[in-house]
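Shown here is one chain on its own, the form predicted on its own, set out as structure tokens.
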Amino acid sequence: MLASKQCVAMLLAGGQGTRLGVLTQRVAKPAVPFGGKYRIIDFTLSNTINSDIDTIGVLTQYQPFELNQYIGNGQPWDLDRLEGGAFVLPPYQKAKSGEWYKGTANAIYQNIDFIDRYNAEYVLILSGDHIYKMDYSKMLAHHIEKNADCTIAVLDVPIEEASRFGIMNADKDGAIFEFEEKPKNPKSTKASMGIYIFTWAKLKKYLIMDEEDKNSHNDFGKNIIPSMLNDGQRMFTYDFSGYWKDVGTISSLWEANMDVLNADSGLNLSDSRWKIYARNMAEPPHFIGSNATISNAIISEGCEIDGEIVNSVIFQGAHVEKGAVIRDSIVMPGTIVRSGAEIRHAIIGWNAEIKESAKIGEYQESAIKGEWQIAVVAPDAVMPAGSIVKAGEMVEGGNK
């Protein structure tokens, strides 16, 4: 028999995130490599477990292999528990069907026995593709407070970006009396985070009447929420103030790597009081050249740095030559950058090479209607000596 669980984490982490281009053509969003050590799932994770909800399903779908593989027991993360932990729950065969998961509701659907088997009363559902610290737990507790049967995240965003969300519109009270799934003329400005809390008992039956529906889309932000809305369901907002990120895109990417640089970006990765916890990947030091030079710049284990480093992020494991200059850039794991080339406003991919006198991307003032025009070498890529890689442009990779 399992102990039972107040609360149980439903991370949704099979997203293909086509947004990504070449960094996800072979391994899903969440497992791209993030601020110079981690992937960005490790997020989400070290969140849940510094929230004290140590019982956690990992839905996985889409080039699930590394993802699965990084997870592993949970161990990082203190999930390797004998009651709890860390579960990865891919879609599978059932004794008369099976099917993908076809929707963010049909996921946790397909999960219910999971969630069952813990008895739980509550069910957090969370996303594996964002960049934030959030205490879990006080959310829970204003969920209680409020009796609610679902409590939706908030982030308060200005007025002119609101249309590109999901925005809940609720009194004073936070209670919420109407959902707008990106609308053109947006009546507030709170925006939800994909980060929902529900009773279980309430979003079980919501659930198993989705599923039933033929013409459902099985999406929460389509189907679960608005139906709860309209049968009169106790809904209420929780209210976030920190930093949070979607890095569905290049450009948001790039600028979460650029945030972990900026003291005032308030992405703060060295708070001890909560951690970010990630795989060890057990590299040795990094080692700093004669010829280096370095400012404001992450360097990670494993590295060795000849070359000219400026306000960039280098992964674990990378190799920057003599005469090679890097700025405002992401070298992700394993990459060799050799002498005289030239990287700026660009994101390398992992196990990449660029060759003597590459010039990969260009120098930019500002964003361009609040996009970056960001450089893209995929993983394994090999750009020949003398190549040149305009801004926003992305170079397909290979296997060297």
Given for the second form:
Amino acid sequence: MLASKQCVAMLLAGGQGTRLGVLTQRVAKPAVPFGGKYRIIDFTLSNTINSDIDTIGVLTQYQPFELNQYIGNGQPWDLDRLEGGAFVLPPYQKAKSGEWYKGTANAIYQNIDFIDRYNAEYVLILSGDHIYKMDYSKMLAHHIEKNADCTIAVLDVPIEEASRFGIMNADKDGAIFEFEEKPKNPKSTKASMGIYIFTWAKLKKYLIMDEEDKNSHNDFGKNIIPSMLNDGQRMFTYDFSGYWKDVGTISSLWEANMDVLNADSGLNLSDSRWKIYARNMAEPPHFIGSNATISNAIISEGCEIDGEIVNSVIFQGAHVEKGAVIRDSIVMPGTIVRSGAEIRHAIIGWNAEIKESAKIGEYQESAIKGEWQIAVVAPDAVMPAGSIVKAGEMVEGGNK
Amino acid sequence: MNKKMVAVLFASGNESKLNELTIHRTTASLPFGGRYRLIDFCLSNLVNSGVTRIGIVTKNNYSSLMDHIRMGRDWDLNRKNGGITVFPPFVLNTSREVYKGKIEALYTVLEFIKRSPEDYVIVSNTNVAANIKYDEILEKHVETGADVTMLCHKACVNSSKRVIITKNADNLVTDLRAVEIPSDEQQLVSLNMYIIRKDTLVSWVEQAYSRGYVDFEKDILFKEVANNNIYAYELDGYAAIIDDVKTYYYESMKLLDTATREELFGAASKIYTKVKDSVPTMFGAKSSVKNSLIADGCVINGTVENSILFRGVVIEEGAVVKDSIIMEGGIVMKNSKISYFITDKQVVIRENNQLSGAYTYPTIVVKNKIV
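Coords for the form predicted together with its partner chain, given the form predicted on its own:
After this comes the whole thing, all chains and molecules, with the earlier chain placed first.
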């Protein structure tokens, strides 16, 4: 008999993340690098352990190898435990059937045994594609205090942006009476962050019912939450304030990286009380050469920098040669930028090479409707000398 | 398990010549190269060469070493079979005091050596930063049939005692002598790293101990030269022997040379260290950094030239740091200018200071001090 865990976290990491284009062609979205030395999933994994939840199932399906290898035994996040810890849970063959995860709810349904194994009272459902720092233990305390069946974390968003989110309409007490997915005329500004706590016995019942419904999309937002609301279950909002960003698009991924550079953005990674952990690459310190000029930038271990870096995030092991210019851009791990290359408002994937005098991206004063025209070069791509990539263009990768 | 080598490392050595840098720590835990401790190079080389049973003999001030190594996980040495064993200073019932020299030290861990299933022992100091492939050296050792293979490197003698090796064309050692007079002449200097057949080592140490000998080099190796059983293995690449303040400063600054870094870090074999989960380094709008090695977690708003910054160093606006080494957590406050300084961990240089050491005599500021 395994020890009981009050709360087990389930992290949905199986999505393809098609809107990130070439960046997620070979890796799942949660494995995409972020903020100089992290992966997107580091934020949820670190939040989980920092919230004293030590049992987490990571549900993978799309391109899982990179993610599986990255998570490993969970040690970098202190999730290598005698009982509990981090588990990568891909779909598997069962006695009666075996199938892919059909939707977010189905992914949890297929892992009912995993949650039951820990006698969990509550289940925390997380997505692996958000950048934020949050203490889930406070949300759990709120859930218990309200004697809720389901608690949904919500963020106050500007009313003009509310129609991009799933909006929770709740009374003063936070009791949800209506849920609208991307409403044209939003009635409130409380946007769902895709973070749910369920009382497990209740959720399990609804997952089994949902599975029996052949017309269901097996999705939390589309099916489980609406049917629980219909049945008048106790559902509450949990107000979160602080930095939170869905990095599901190139534009938002770029913006969130720029927020790391901006002290006023609310995204502070250097708070020692809430560390974000990452798997360590054992790189030496970075070296800044005699020809480098650097202003407002983040540079990580293993880099060799001899060019000009302004408003940019440079990941581990990237090399920037003398005379290269990088502005308002993100250069992912192991990429080489040769002399005379110019990179502006761009994301360069990992292990790429930008050859001499190539021009990637174009300067932009501001974005139209929050959609920046970011040039993207795929991981492993080699951009020939003198080549040009226009603003908003996406270049396919090599076949390394 | 077909491991061939077990390693015994000495955490202490030359502390007196390293002045204030080793007041609080062993030589093994001396910070080096922006994010490492000297022992990291040793441990990483062993692990990368397939040596995973490692004993570390301590003498004094070893709490910083214990804190650094913990269970050895950061070097992949938290193993069921082997891994790291740290031996706290061991007081022999016979002598009732902590060991005086390497012979006594080895005698205190003789059980560990005897019980190890491996046939060869690496006996090594921990004050060398280099990329060493012990597996390749063992092959040579077996090929020559030597009792001992001594690792050596061309270097100058400095203020610390160094053993000078004379060898013939077949690498057979023909003479060993200890020298303590600084000179500019490059000689073949012992790295105090040996590969020795286990049975030989055990019998040498037992016999030398029973006769009251102390010095492993002088009392054993120097005498064995006559038996034509000691071979030398010369390391061609970069190897930094850190045994006084001058070599510490000089070898640190050499890391600003790209070719040196490639030799030390560029190979497929990585150098591991304790993971601290620092954030990447942040360069402010007014920063100006040239020719410097910078670890993670720094915040730089001032000027840094020809310097090494360890993890979590803060350089405030208007501050200028030149030709200096700032260890972990150091802060140089507004408009202070320092050059040729080595500041230990958590040192704070207050505002508007203008301080300078000299290239041949860098100024050391002791851990936790405020200037």
